[in-house]
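Just the one chain here, laid out as structure tokens, in the form predicted alone.
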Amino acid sequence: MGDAVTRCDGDIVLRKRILFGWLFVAAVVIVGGVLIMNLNHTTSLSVEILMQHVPTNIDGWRATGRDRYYDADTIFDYIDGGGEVYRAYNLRRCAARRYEHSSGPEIVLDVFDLGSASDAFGVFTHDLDGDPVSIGQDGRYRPGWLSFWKNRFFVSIYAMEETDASARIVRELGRTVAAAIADEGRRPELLAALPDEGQQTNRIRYLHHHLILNYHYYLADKNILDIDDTTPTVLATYRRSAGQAQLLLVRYPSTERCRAAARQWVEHYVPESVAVTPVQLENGSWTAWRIADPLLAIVLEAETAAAAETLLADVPAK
């Protein structure tokens, strides 16, 4: 009878052992599940998903067939004359949806997937006008277009005319497409560099190809400065008591090519300049420079010699 009972109770013990392992590893598929899905939502979200989250019926504007997608080879297909911009910025993918409504503007969605939260801040600040709006990050709303970056997506939402109803939409379009994007992306840490007074926080260029660095500030024609995707890029426009000025910082791999780029830049530009000593142009502004390798610091356009001096002495020496 006692074995019988032993046996009985262990048994039971058995069980319970077996059933708790169990309850053990469904939780650990269960917690495991939700933190791939978290991980997949940040990391792997595709612009074809993000577009599931976005209703295709907005108060009365729906869309107009299927969404358009569109890579680097063929985002000339959509945007003629326009696409060199994405692509100077990585494009990965982009998507676009058209709404119209019976007796509204048309409204168009574009979502670019730039592969990084660095380009797709790039290619937000290519284009700074408008005003501050919360919406995604760094919003801006202009009439009838609004834009903005979140994690490695751009995102524009253009009203081919804007109404009160239009510019409502608009905005509630972005707010929802924003939302659909769980993680925040985190600004070149170039930007850290740049000095802080009188820095102009509209007027910062983030790039790496020296064809968007020439839309903004000419040099030349050829890449004097071997901006290529290993060389961060930025311009900033600064407004100082000793005066107005640019700061362009150029952040290389090496001593090496920051150093030849230092050479290019005073052959071509600045033949008769000294690292850190003004010299007046032809036009009748500054420039200086200064190598912090592996950073090559430049002001441009600076309306005094102090201003261009005293910009340039603010560089962080590395």
The other form holds:
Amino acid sequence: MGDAVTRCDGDIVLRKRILFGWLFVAAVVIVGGVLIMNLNHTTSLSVEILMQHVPTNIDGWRATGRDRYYDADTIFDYIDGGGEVYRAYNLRRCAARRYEHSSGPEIVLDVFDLGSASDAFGVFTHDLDGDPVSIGQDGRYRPGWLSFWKNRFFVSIYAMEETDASARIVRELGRTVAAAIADEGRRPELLAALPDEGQQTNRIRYLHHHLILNYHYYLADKNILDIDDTTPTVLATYRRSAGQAQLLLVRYPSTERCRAAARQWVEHYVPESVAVTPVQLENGSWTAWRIADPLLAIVLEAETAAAAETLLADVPAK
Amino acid sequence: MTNECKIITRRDFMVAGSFAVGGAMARPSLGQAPPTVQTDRSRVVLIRDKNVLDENGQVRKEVIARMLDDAIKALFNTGDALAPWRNLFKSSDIVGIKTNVWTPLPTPRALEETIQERLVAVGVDATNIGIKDRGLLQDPIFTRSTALVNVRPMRTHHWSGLGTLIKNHIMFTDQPWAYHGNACERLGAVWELPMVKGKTRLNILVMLTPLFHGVGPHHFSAAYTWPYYGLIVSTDPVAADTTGARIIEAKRRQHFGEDRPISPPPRHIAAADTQFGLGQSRPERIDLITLGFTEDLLLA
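Go ahead and give the structure of the form predicted together with its partner chain, now that the form predicted alone is out.
What follows is the whole complex; the chain from before opens it.
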């Protein structure tokens, strides 16, 4: 009998342990699942799903026709000329929607999926005019146009004409789209290598295509710095007591490529130069460069030799 | 990367004077092109009429036709609006009217039709006249053309700074991106292509509602257009573009309240003069005739 009771108590304890074990596992799965779902929300978010979260009627502005979608091959059907910019930032998908109002200007919403936060940030930095607004990440507003990036999306909303009402709706739409993208994205790591002193935070361009570099700062008709998808690049403007200057940083995937690019730079642009020592160019500006392997750092358009030297010196060694 | 051909760098342009002394990238103002060996002068007519747009902003054909006729008469110093067309075009010509279909700001249909009608009026067979922007390289008129009329609205442009008459011929190449370097500075080279060279008899820059600043992926907002009600007409595309660009620059100064140079700088205009000899980019070598109202002319 006693053995039976003992066996019975043992079974109950065992069952309780098993039950608690399963409950614990279930709790871990549920909590973990929620966390994972949250983390993956933006990862799995497509522009098609994103557009479903954006109202088609907003204070009298109604979406006209069906949303249109483009990819890297078809973007030129939608954006004349400027489509190359989005291709240069690895455009995956673009959603376009137009809103019309009986007595207001047309409003155009474009959402670009660039596939990565770095590229969304990069394409955002292509045009940095405007005033900061608290919409999405780094939102900017200029008359008629709102732009921001969030996670791997770049969002552009513009009104064909600027009115008080259209300006309000543009912002409202922007906030709605931004809210539909749950997670913010991280800025490119390369930005951390930029010296802080005198950095003009509203004049930082991130890119990885020489066509885009040439748009912001024409260097050469050929890709002498060997910039491509594997070489994150940043061009930043500085104002320091020693003078203004621009800093170009290119991070290469290997020491060999970094040094080869430096050789090309010297051969084609500053054959008279040696590393670190500033060289005065024909327009009176100064340039200087150094290898901070795997970074190639180049100071451009420095107003003084001291501005070039000190800015270059502030680039981290690694 | 290949070293087979000469690499053109920013320093080459510094040596040539395209980049002036200064800290940031200097942008050469229009009308300050380097000295050129050309000594000819060019005549440009700017005509404006507020009635050219109706209350909805639509072009009135009878007004734009009259503007074109008046401009042609002034340009060629004649009282007969058709006489210059007879001198410029033979009845046997195959004429391509190179227009521009950019959706937000296309060449007005009424203007295209007027040009077509003037060509027919001087004997050009209607079946030998084509109006087109895209697909020129496969077009039966443009591939056989013996003469061209170049007509487009002026606007700021993402890659070249300005969408100009010089740039309008870019569709004659199947590699437009090959001309993107240095803000499309070498666009004048397009005019050397066999389909283009020596054929453009008349250039008409539409300045009815020019775009003076571009924003967003589509580079357009009506907020940056304004009614200027003008046409600029010349046989010299560079002189016409130079005149139009001066107006755009002045409008930008007026609108922004500060000097806001066109970005990127439209270097291709001066280069079309100094590198390709297509015309005059220096205002002092342009004989500008203004017709119509002069309020806010923006050509001080």
